[in-house]
Amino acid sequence: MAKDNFAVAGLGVMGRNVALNIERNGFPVIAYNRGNENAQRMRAESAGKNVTVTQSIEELASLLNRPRRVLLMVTAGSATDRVIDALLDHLEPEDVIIDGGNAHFPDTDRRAMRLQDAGIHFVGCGISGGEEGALWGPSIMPGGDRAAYERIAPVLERIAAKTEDDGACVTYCGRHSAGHYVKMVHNGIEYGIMQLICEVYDVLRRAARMETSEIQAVFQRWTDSPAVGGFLVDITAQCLSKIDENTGDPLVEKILDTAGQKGTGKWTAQSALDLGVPIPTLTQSVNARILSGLKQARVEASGILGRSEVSYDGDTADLVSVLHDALYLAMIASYAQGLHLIQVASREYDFGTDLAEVSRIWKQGCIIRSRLLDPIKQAYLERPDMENMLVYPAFASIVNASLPALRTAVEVANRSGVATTCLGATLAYLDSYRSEFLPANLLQALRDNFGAHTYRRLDKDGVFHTQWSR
């Protein structure tokens, strides 16, 4: 077997496509799956290629050159632990295991500690791009032991998406579980932007009473927008254009309005709460999905709770322009919240993550790729330690110019009875963040009143407590 061979364990769609990507880029692949169905499918899809398919962990280990490199593409959670358990009987010190699943970052830390005791290196590696990205070039976010990363970097750099000006969309994200943490927040930003897009669609549909074909035309124009253009807007236009073969109606109108989630958005919100970082746009996107799941309750409530919606009667073109600028600002806020969270986590957990590099590797391959990421990268190159990119001059000017549009968009939605869970949360976040004074003074008085929690004063140093009832 060739010297630079590489193993992929787990041959679902993502695993098969990553394996084919690795082979196409010049590295012989040992592909493992215990179950017969996926193994047989891999054999069929890799016929004539430099891929050896096995259903034996022992054979996988015996075919790999040392130090072995094994990429796990299995379901996050207990399935990952089971494969690691099986590998441990056949691997040796200095071998490298890479977890390419959507693992929760504390699990990655736990696995790394366990494997360290056996002398085996562990790399938690976020991979974004879906099925097509896995095959033709994803954005790759590895973290963990730096020496282990260097051993796998030649493969990752070859299979990653490429930018015209910034190289391969892979970088060392930092120590410990940094790779999976960055991927988790990537998914949190993805949740936020998708919900923002859906709310814009809903305002156009329910407030402006536009047909799906008209809304599709709006998003189609926005695919070329230097402000909001990016993968998620591209596929929004694509989804809205699809026609149901049976009815001739837009397919999106036939889809049940309940959304699922796999946990990464929730983990992002939970981590932000743990670290004390406000990410309301991203957190509310999780709540929006949870609310969507209450379909029966919502149907019942719609017949009980009064509705006082008022259709938008202004110029539709004006509303479209307002919503474009509102979406632009809310997308910027989504990236700002996510990157702020990564920055705080990097300090708390000793990741050493470079936010300019994170922004660079998100420019292609991943789900949240957009035209915004190049100026975001430039901002962090100039000010790597800034707390929030919203205060960077280029973005501050956009906030100041676009805030009236966001406010108008939320007002139109409110009058029309259209829920803007994330647009509204973004507006509140921006209004709070730019406020020199917030009503937490009263909050502290209330806390001190009922619980003697004390407070500080604006006009003198010290900690104070008051007997409020006297």
Ligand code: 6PG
Given for the second form:
Amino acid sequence: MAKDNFAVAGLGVMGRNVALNIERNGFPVIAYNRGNENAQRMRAESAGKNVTVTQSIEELASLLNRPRRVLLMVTAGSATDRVIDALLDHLEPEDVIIDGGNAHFPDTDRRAMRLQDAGIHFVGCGISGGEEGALWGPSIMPGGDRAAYERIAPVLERIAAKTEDDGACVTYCGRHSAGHYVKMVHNGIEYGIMQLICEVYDVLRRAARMETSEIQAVFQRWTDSPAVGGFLVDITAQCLSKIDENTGDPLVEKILDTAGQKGTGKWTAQSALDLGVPIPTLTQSVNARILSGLKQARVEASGILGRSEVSYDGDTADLVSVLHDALYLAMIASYAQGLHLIQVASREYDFGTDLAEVSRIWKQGCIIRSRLLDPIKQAYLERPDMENMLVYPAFASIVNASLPALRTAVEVANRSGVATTCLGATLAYLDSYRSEFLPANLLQALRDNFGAHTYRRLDKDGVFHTQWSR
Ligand code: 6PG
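Now that we've seen the form predicted on its own, could you pull up the form predicted in complex with 6-phosphogluconic acid?
Everything in the complex follows now, all chains and molecules, and the chain you saw is the first one.
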């Protein structure tokens, strides 16, 4: 048996593509799927390649060189536990299991503990890039057992996306469940930026009454923007250009306006609440998806609840330019919030995550890759312990320059009755974050009034309570 072989368990489209990527990079692959359909697809797609497809875990274990390396590419949740259970009967101490799914990070910690008892190393590993990325180079976010990571690093480095100037898009993200945590927050940022883009589209569509083809032209121009340019703007231009074959209309106009979600955005919001880190842009993107799901209720309410909106009657080119700068600022705020969350989580959970490295590996391969990630990486290289990159000089000057545009964008949308759930949340976040005084003085008074919760004063030390009714 050839040295350095590697197993992939779970042969859905992501698993098959990762397996083909690993094989293309010179490692013999043992590809496992219990079910027949995916195993057959793998056989067809890997004909003539150094891929052995098996439907037996026992055979998978017997074909692998020791210590074995098995990458799980199964649906996050109980399916992952089932495959781990089956593997446990056949693996031995020092073998390494890598979970490449979108696992919830507490599950990763639980699985690592369990496998530790059997002497098996566990690497929770976020993989981003969709089907294309899996095949041609994803961004890879492994964490957990460092020694086990070193054993799989040569393979991960080969299969990962490559930046032009900054190496392969894989790095050790930190101890414990750091890899899946970083991937979860990646997805939280993904949710945020996608919703921001949708709101910009909506302002152009419903406030400025632009046709889809005109909006497409705007996003097409922005694909070259050094500010907002990146994968999500690229695919927005692509989606808006697609024509429905049946009707000849833009396909997006035919799509039901109800968003799906698999949970990573919600977990990001939950974790941020647990850790006390404000990430309103990301959290509101989850709420926007939930609201989109209330289609029936929205249809009914649209006939009951009044409308008072007015169309935008200003210059369209001006509005486009305002929205560009607003999107730029809100994208910066999305990365700032997500990275702030990772920074705090890293301290709280002892991950030891290097944010410059995280920004570097997001430069290519992943869904949130954009031109912004290079300056973000530079900022964290200079200030690794920075809590919030918004106060870093290069970003502070963008915030100061673009805040009026974000304010105008939200004003135009508000007047037109277009919901800017995330643009609006971002504006409020920035206005709060840069505000020396917030109305929490009154909040403290109210808490103390009804619950004797006490308060502190600006002008003297100590803890105070007042009989407010007297
Ligand atoms: C990625 C994506 C990927 C998946 C999302 C979709 O990085 O490749 O994030 O993991 O597309 O999880 O999530 P929703 O279905 O929740 O939008």
